[in-house]
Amino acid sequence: MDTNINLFTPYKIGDLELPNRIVMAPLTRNRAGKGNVPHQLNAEYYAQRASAGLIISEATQISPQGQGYPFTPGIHSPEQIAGWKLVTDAVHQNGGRIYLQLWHVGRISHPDLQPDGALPVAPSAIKPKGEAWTYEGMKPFVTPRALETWEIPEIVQQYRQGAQNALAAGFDGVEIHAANGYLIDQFLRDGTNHRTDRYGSSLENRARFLLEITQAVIGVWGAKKVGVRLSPSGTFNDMSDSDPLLTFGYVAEALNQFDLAYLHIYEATEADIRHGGTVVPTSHLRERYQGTLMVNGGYTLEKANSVLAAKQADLVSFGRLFIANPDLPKRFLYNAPLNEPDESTFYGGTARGYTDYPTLELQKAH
């Protein structure tokens, strides 16, 4: 135990120098503009919490086929390289550090949102329970087409692609989402990869798609400024494995190969508990992984704090709590109260319950 370290103790990932510890988590917030397009309502909301050590953006689809929901944004035409420099340099005018989250949904899509109607891919044509978000409404999952074996490498590209749009765009560096049933998710567990070519069957397969997109990744930023995202106990979108602590503890050991930015763990939850998941204490990866760990997953000020000074972590993002506080880092130092987020605005809609939350400064005034 480490008292010294916690969450106002700088961090230092590559060449960037994180003033402190607080992350700010991927996000969806469903507010792009036409044609997936980010805008300035966007570039606001991220300039406000700019006091974060590092933000991480929401998730960004790296192709018309990875997008999963309505106004989401996305890293593949110009128009968007030319939204997200909007919202980069409002970011780092106000002093801050952003990522961009690169995205393909796989199978949690409908035809409705694909190009021509297509059905949503995925390593294996098994459909998910539950329902898609359309621009309609809510309609039931289809089963997805899954990907042909020479199709699986023009989406590494893709994600290639995407690091570099990402690059001209202003980021500090990207993450890879590789969590919560989305497409790399989708190839890592054998509960939705039953492909029997080099992409399946063992675990080493299984893992493959990851590594050949982290590689790729690297290829344009430099390990440095790369970071990875997983969620091992997750069971969202209807994701199960025999034996996550197997998985998961391989693939976090085949990630020493890389000496990324961070890797990113996206804790159990209630739900995943609840639903049957089989919880990975962050510990066993812990031991496996060598380089800088991030946790998320509902930690307040103080859990924050012990998990920093227990050294198990090395960084924490937020979620909930900086959609609803901006200027969560200085709430932190001040240990004030906390804004409540209103959960009826967190997906769609205009500025109210996304640019509105006061900071402190406005609380006092009022």
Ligand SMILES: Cc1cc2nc3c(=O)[nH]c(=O)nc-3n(C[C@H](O)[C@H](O)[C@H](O)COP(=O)(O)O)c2cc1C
Second form
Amino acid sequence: MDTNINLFTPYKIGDLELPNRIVMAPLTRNRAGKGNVPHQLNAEYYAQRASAGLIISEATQISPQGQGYPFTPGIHSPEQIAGWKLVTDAVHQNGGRIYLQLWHVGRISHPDLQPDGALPVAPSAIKPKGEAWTYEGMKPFVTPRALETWEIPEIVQQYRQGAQNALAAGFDGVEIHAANGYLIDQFLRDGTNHRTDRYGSSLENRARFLLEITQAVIGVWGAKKVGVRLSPSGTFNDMSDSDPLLTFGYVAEALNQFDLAYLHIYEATEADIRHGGTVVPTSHLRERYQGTLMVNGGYTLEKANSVLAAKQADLVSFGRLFIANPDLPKRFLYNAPLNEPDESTFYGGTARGYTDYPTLELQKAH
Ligand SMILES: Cc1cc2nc3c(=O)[nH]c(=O)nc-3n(C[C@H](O)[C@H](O)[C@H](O)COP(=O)(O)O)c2cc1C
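Same protein, different form: I have the form predicted alone, so give me the form predicted in complex with the ligand.
All chains and molecules follow, beginning with the one already shown.
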């Protein structure tokens, strides 16, 4: 126990100094403009949250094929790079720091969202349960097309290009989204990866895609500006694994070779526990991973301070609390009341429920 460490203890990642350990978790808000280009409203939203120790952007597709929902931003066109520059400039002008989350959804898409109406791709042709959100509303998921072995290095190359584009857009680093049942997670777990080539079967082979991407992205940024996000207990997007303790213990150990900015863990949610999957305790990963560990999922001020003091983690990220409280660090500092997030405006829409949550000053003035 070290009671001197709390959310307000500064933290250094490489040469990036975080004034606090309150990280804004990646949050898809489906409010990109035409061509999936970020615009002024998005810049305003992120700038409002610049007092976070670090902001991680919403998941951002590295290619048109990587898209799985309407109005999510990309990082593969010159217009998108210019749009993101508005965001990074606004965050930096307000004294903040921001990473981009690199994303490919794999099978969590639909031909309606894919170039030329093609099938979404995945490690194996296994249809997820549930429905895709298309421009015409919800439609049942389809059976994806299994990637050919030769196509996989091309996708690794798209991650490298996305990382390069993020550098051009003025970000402070990137986070590789290997969580929540999207493409990389689909490779990691044996519920979705039935391949028999060098990207499937053994644990080593299932982790290869993530490790190749990590290596490629580090080639652009250097290791200390690259984070990886995992959700070892996650069942979202119809995910499963026969031995998550083994799988994610292996992945955490394999990531030690890189000296990354951080490993970001989305811990088990109530829904995951309800689905009856194996919960991977963060202690299991803390024992195996030697670098900076960021935890997430249902944290409050008290719970966050207690895991930091107990040295179970180094950083804590907050999702829904940051949606509703642009000045979350200040509210934590003063133990002030928190605004409630409005779920009906999470995904898509306008400034309402996006940039209009009041700060403490505004509330006091009324
Ligand atoms: C509206 C919404 C959008 C989200 N989008 C993303 C995303 O783009 N990338 C990601 O890794 N996680 C995403 N998540 C998960 C959050 O980052 C976070 O793990 C989750 O909200 C739990 O943290 P919390 O209890 O502090 O909200 C999203 C969650 C919500 C509520």
